[in-house]
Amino acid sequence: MTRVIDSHTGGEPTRVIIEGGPDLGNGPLSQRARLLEDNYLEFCRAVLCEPRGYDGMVGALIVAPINEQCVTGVIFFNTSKNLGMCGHATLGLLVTLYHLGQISFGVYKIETPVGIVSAQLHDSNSASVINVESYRYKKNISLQVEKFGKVTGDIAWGGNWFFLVQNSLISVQTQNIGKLVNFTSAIRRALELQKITAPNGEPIDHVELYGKPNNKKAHSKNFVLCSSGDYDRSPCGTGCSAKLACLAEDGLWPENKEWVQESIIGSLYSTRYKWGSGHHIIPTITGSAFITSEATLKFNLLDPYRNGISF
């Protein structure tokens, strides 16, 4: 028996994990976290697959916290493998835990396999987190991409790694969502093949495109295809640290000074940061999250699919 709590932030959906996932032991978060996706990711995918879940869903495993100072441990993971970090998550975790009594308004630490990031609950559906420290890897990386040619983009950290692409060959608009998606695995092969990674080979497994906004209250409309395959419905909360990181460098924006971004659906997050170590940034993010359902998951050994549909 497994027992989750469903939640959206900015129509991107968490699946938070609060009973009946398996036992991880209580060694570093970076150790379970691999054990997790070495030995669990069967789990993984039956709790966030079809016909229980979908592609664009994220998970989010509660474990005991090895800092007693952090309110609770996660590791956060989707159909594919382990994510070092999830903002969107991040802020459902908040008010999922605020929904289970754990927590009431006010500013916690929480531990992930990345390192602690500290978060505030504002109310019952706000929240804001202050990020792990974001920077830019290389800038102006140029690849050829099989049937759209030259793509030029940046490689930052903002907890998961980006490819950042701020001249998108097609429109970042909600009615181009299936080209955007067919865009940016094309740019992510590309990668792949000309063998372009972050630091130690690490792959780059996201990709962000930029836009103009159609919302006057954002600065840039976002696509962020997730390592899932499906794309971010959220703003992308590690996509906007990279950005953020990215930006700082050049000049272009200062610190302290909120920058909104817009989602492709048209949710929003604000954004701001202060200056980490050396070129490194500390990102917040502040969003609104709400919870959708309560359930407790069956696996029946009858079932094929008990283990989800993943190809």
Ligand code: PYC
Given for the second form:
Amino acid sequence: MTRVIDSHTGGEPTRVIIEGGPDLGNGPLSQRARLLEDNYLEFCRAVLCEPRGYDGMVGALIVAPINEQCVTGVIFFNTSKNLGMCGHATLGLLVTLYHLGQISFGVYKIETPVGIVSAQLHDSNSASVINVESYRYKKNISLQVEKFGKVTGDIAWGGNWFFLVQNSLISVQTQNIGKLVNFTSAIRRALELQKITAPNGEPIDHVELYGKPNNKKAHSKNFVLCSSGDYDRSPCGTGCSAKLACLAEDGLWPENKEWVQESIIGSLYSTRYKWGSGHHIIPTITGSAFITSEATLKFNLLDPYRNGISF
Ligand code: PYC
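Alright, leaving the form predicted on its own aside, put up the form predicted together with this ligand.
What follows is the entire complex, opening with the chain shown before.
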């Protein structure tokens, strides 16, 4: 029996598995995450894919932490692979743990495969996460993108790897979502074909575009293509972290000053950073999350789509 609690953070869904996930042992979280992706991808896809979910959804498997100071360990995944960290899903996880009566308002440490993050639950629906140290790896990388021509951007780490495009050829506005998906997917293919990777050969599997905000409180509006191939409805916590790292490195935004990021659907995160070690920053992302359902997933052997729809 697999029991889940669904929430959304700024429109982006998180499905927390509270019972019935695979037993990954008690090794380091990075090892357990590898095991999940290598041996249980079918389970992950069954939980998140249509007809139960869709590619935009992120799963959060609760696991025992190694570090005893952590309230929980968690492995994030989407319909195609694991995520290192996930900002929106960490906010969703906090609200879910509160809903379950497992935490109250306050500050907690959470262990993820890419490090320990701190998080604060402010009230039943609002929370902050102090993300892993984030940094820009390379500036002004140009690539030839099929049908679009030359595109230039920065490569940065915010808990996942991002290619942040400086000037989007397509205006970052809701009515262009289809075109933005095509453009960013073509950029990701170009990164792959031109073998442009992160320092240890990791794929750069998130692409982020920027434009003028519609909301007067916001400094920018973004569009983020996720590694699942779908786009983030929220302003993307790890994407904001990567963006802040670039702004900080270019001297364009000072430490501790609020940067409000608007998402492609208009939801907002309040963000800020402090300098960490070397050229790394420590970002804080604040947003709101709401529980949408509690469910027991059924995997009927007679159901041809019990493991999700795949083409
Ligand atoms: O909020 O970090 C995030 C995120 C990554 C992918 C989807 N959301």
